[in-house]
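As a starting point, one isolated chain is supplied in structure tokens, in the form predicted on its own.
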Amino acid sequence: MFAEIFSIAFQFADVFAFLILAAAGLAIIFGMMGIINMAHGEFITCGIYVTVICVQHGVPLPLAQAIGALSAGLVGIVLERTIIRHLYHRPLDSILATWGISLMVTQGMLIVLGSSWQGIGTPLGSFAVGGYTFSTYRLVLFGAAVGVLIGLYLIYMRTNYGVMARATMQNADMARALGVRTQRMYAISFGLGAALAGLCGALYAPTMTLIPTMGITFIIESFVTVVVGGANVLLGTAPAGILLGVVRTILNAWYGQIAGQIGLLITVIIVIRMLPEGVSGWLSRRGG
């Protein structure tokens, strides 16, 4: 009995980690800047490839993952400075521009790197509970997801940057009038969102088959989690991850992976119909 309960809890933790790590960066970029980033999967792919290349050149995995996240963040800052900063308050244009970037990056990687790349093995081995065997690294991913949520809370609620970033998010004109360098806030926020996407890729690099189009694997879960959570990354992302994690875990266990994917989309439709501002909007109204 304990083994079955642990198996269900483990599956939930695995799904929750995937949703949170995949969506955190997108939630920051959308919540802070109103940019619908269709190139989110390419930032994740950047983290994956940089991590794998570093490991293949002898860099320890944790350091390689840090380099992967940092690389994606730096690319994000450059992209914000050159393209994204001209697209604020233009949601349709931002969709088209980032979608174009996604296509160019994917096709460029196919040309330069080929259709596949040698991966790295999943570390830490496995452990058994009852008659079931579980990957130890999946628990690390769950811990990383919880750590990301705690880190975002501390950054946005306990630092000067967080105060200025939230002020910029709520009223950029007023924040600018009070001396906040809003353009810098936007650049840092976009870079942070890209770095979190890169971190997601870096963490999942040992579990992935490397192909240039792998970013699409994360896109659906990223967007449904952000839509369900709403614009407030601090209030919405974790509850959305829990809700969608429960739905997908149950459907995966009973009906399989395809039913889990369908269940996520149906849940999004229901939430949008009942809570147009997402979970964070509902929580804000309850708190107010």
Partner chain sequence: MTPMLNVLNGPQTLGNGRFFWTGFVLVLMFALGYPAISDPYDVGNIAYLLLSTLTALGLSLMWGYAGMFSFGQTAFFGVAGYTYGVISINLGASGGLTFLCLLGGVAVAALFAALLGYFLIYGRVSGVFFGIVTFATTLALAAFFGQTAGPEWAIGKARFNGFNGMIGMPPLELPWLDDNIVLEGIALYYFVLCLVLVVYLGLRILVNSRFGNVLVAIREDPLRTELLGYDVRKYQLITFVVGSALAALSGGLYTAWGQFIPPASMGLPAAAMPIIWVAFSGRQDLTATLVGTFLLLLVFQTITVYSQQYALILMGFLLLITVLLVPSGFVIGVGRLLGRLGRGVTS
Contents of the next structure:
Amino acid sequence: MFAEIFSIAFQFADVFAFLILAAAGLAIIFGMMGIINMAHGEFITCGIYVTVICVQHGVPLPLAQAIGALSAGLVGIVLERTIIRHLYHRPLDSILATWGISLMVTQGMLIVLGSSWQGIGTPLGSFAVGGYTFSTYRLVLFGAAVGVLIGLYLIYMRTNYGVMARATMQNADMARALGVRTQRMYAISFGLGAALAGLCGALYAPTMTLIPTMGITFIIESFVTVVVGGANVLLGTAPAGILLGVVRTILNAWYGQIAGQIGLLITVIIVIRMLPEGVSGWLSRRGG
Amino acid sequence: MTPMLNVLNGPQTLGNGRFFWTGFVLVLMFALGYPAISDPYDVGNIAYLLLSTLTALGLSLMWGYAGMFSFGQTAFFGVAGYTYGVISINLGASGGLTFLCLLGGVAVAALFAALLGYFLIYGRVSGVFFGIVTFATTLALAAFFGQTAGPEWAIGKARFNGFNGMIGMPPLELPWLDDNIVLEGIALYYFVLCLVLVVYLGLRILVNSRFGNVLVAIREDPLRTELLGYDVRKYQLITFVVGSALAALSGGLYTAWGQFIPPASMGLPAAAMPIIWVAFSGRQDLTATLVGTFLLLLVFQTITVYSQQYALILMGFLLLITVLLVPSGFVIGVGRLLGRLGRGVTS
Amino acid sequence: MTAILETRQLHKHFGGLSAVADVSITVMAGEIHCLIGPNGAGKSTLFKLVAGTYAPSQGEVLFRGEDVTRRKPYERVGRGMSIKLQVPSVFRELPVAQNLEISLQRTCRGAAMEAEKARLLEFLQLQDDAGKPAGFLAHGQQQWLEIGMALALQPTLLLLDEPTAGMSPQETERTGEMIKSLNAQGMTVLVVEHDMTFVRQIAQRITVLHLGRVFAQGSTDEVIADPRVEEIYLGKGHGH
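Form predicted in complex with the partner chain structure, per the form predicted on its own context:
Entire complex below, previous chain first.
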């Protein structure tokens, strides 16, 4: 009995981790600037490839993953400075621009990197509970997801950047009038979002075979989590992850992966019918 | 002629003058004569390009005129394609029955659009989220059909075949006297040309009508429009269903043309294509959309022969520079320039 | 005179805040009724409850004897209300003439529409700007255009939320004359306003809101003469 319960909890943790890690970077950028970054999947891919290349050159996995996340963040900042910053007053156009970039990067990588690479294998082996075996690395991923949530909470509630970022989110004009350099806030936030996307890729790199179009694996999950969570990453993303995680776990267990994915989508459509501003909009309105 | 032109012309379309309609007639005459100066393979290929413009016209209506960012045109394209396959394979359709199958495909996709649209529009889903949810829908459908490789994934005699896609559906057949004309090559070309003409002129009438006036009002300011007494959400839902049904018509025709429909027609990068066509061309004008989409498809196909990747990179690049340089669209820009020249000539 | 609009014990809460509490007002057919009160009195909230862009927490709205509390804004407009919001919201990228057409096409078409459009453009003094995008008009002209769009619906009740906000004194006075001339043709008008000069110019009856409640109600002379009103409103409110 315990083994069954553990197994369900484990699967939930796995799904939850995937949703949170996939969505965190997207949610930060959306919450800060109202931009949906269609190149999100490519930042994830960037994290994956950098990690794998580092590992293949003998860098220890955790360090390789950090480098993967950082390089995605750097690419993000460069992109923000060169292109995105021209589009802040045109949120829809920023979607189109990032979509164009996404297309170019994916196809460019297909040309440069070829279609598929050898993966690096999942570390840490497995453990057994009752009659079931579980991958230890999946627990690390869950820990990382929780860590990301806590880290974001600390960044936004305890640091200087966080205070100014929240002020900018509430009212950018007012924040500017109070001396917040909003342009810099945006650049940092975009970089942070990109780095988190890179981290997602870096963390999942050991679990997948590598193809340049793999960013798409994460896209549906990240988009639906952000839509359900709404604009406030602190308030919305975790509850959205839990809600969608439960739905997905149940559907995965009963009907398989694809039913899980379609179930997510249906949940989103129902949630959005009831809470147009997502969970965070609803929570903050209830809070007065 | 004048009263007919009156309903076709109006503030919502750029080309309204004698200059424009002269050009229109010339282009149409060239299109009608084209099969005589080309080989049947090319003609069939042009038919394929033409049928894709229907998807773009639908998106222009939704996005350019009514301000709804539907990133899910390919979802309806695919649903109609698969539905055409399922119905026609199971009925063993031939003759006029194939048209009923096409109609069935469009109807199923339109119903799906109505359902999805109801939840989104009546949930007051805002612009960007509307794009994201419709986009996620088409990706999820692509993923769903992608994993239908097993023999258990079939409806009656129609196998889904996973990534490889559904095959074996009949082409459209037009009953003619005692015989059926199989719509392939030149016959299909003329059929699609007529369809595009009818849809284009029909949409022109629609957007220049009172209905179209309300659509652009909604695009500018939905609340203001509601306060003028219009049931905004009803207008949006109708528009979404019509626009999506046009994508479905494309999908059904495509499936009948190639006797094949794969999940890749819904997923990435396919889902980005209608957005690029319409954004590059100029979403706020049907003519610009039609012309621009056709030209882009032609360029894309020419490059694809050498490398699909480079063709797609070009598409991504075009989208990026459109947004950065000419947000209202390149073809619309050229059209406005021509309009100015045209006025210069006639005056 | 018959009541054209009635609110019965309307309440509207936002979280813990009560923006409108127990408000019952009556607007009689054929009058110009002004809704005044200091900032934060709940005027705009009450206006939105009447227009239907907010749903009340409690209470009813009756329009021409029919309970329209659950009716959406467009349904209320269809029953003869016409609404102009505080912030000018014209269709900025569309020409002035098309702005009017979008509204006019609900009531007329063809030659009748062209005639009505010309009449309105003249009434609004916008003849020379008919082809301009509405966003290019001056602020005051946008306000007039929006009043014109509201008029094009041929309403029985015209609702105006601070129609003179941002206008010069001359423009304000002209707006007042416009409203009075409409009223002379039999139109009922409900105006939310805090510019007392303007209110004195046009009002026939006044309802004063204070802290979300009805503070005083009566003819213009009675209300303006009421020392309590002076205290809460004219005293503090003049600073704006």
